Amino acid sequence: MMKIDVVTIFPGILEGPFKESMIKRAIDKGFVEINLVDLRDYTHDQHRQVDDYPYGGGYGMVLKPEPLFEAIEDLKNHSDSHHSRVILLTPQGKRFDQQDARRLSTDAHLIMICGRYEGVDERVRIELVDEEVSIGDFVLTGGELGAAVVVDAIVRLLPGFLAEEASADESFTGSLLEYPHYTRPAIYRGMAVPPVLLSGNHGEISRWRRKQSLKRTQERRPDLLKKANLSKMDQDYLEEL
């Protein structure tokens, strides 16, 4: 079972996302244990202070090192895993992608730190953090929503949770966007399902889906094609487009 500890000063933000849909199912079936860790539980003053003004002046507050060091060390000490990977959610981190989700889904214990305000004391980043992650080139009020996104992407890839076929053709798997999908009715408001999908010819369907995937990727995310594993047939089709 994977264990994920999410360190935050606002655990209530994350209670909803982890109690619904597939995440809840993964927890109920024993694929993952998710713990919301209130950073204020690791303070020792009357006001449970987790932040302070930055040295040198400037706008905003900085998360203090003491509670973060105590929290991470405590979570590691109570882990059954020999290695706990500590991830800091921050706009300065590497942009998170599907390959990262797949890689992290093989870890036994993840500890996620939700940044807040102007960020964390630099000594936390230097001494405790294994990698820094961003979900995009924009700034949120805190790392909680980013943590929810990362956890969702990881959990759905846990071995045995989803059928392997369910994620094999998804967008970003193999560096291509997914092909279009259709369901009943075959004709709706004059719009018909492509005949090939009704043909029952699985070979033709597979080729149509591959071409649609290539076309959609070229139109929307041509940058992904640079790292895609393309066959000669794929390349010829892209040249036609």
Ligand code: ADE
The other form holds:
Amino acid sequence: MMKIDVVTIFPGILEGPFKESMIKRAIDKGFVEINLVDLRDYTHDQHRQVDDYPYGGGYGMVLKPEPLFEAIEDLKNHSDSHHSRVILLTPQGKRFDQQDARRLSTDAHLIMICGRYEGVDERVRIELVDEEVSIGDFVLTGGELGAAVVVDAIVRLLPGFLAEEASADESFTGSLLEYPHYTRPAIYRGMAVPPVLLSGNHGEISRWRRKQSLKRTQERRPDLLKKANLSKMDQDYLEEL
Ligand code: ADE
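Right, the form predicted alone is done, so what does the form predicted together with the ligand look like?
Below: every chain and molecule of the assembly, starting with the one above.
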């Protein structure tokens, strides 16, 4: 079973996302264990202080090294796996993508550190952190929501968890955007479902979906097309467009 420890000074932010829907099911079914670790539990002073002023002056506070070192060491010592990957959520990290999600979903033990304030003491990065991850080119008030996003993307890929079909479809489409989806009713407020989807002809439906994926990707994310695995038929269709 995969284990994910999330080190944070605001565990409350992360309680909700892991208590609902698919992630809750993954936990209940024993695919993953997720522990919210309160960094303040690793302080020794009366005020449970986790941050301090930056050397050299300047704006904001910095997460102190001692609680983070002690927390990470403790979590590694109590791990069943011989390797624990330590990930720091920060806007300075590598931008997280589906390939990272796939790679990390094969790890046995992840420790995520949610950055806060102006950052963490540099010695934490140097000594403890294996990877720095950003969820996009914008700045959040802390790494907690980033950790929720990364955990969600990883957990849905855990082997055996999602229906095989869902992941097969995903690997088939690869880096293309998804085709449009429809459900009942067949006509709603005068808008009809494309007739091919009602035809029962699975070959035709597959081709229609593939074309729609290509069209959508061309229109919205042409950068993804460069990385996609395209057949001769795909390329012909794109020329037509
Ligand atoms: N913390 C602050 N901003 C972040 C971002 N964009 N990604 C991950 N962690 C963050």
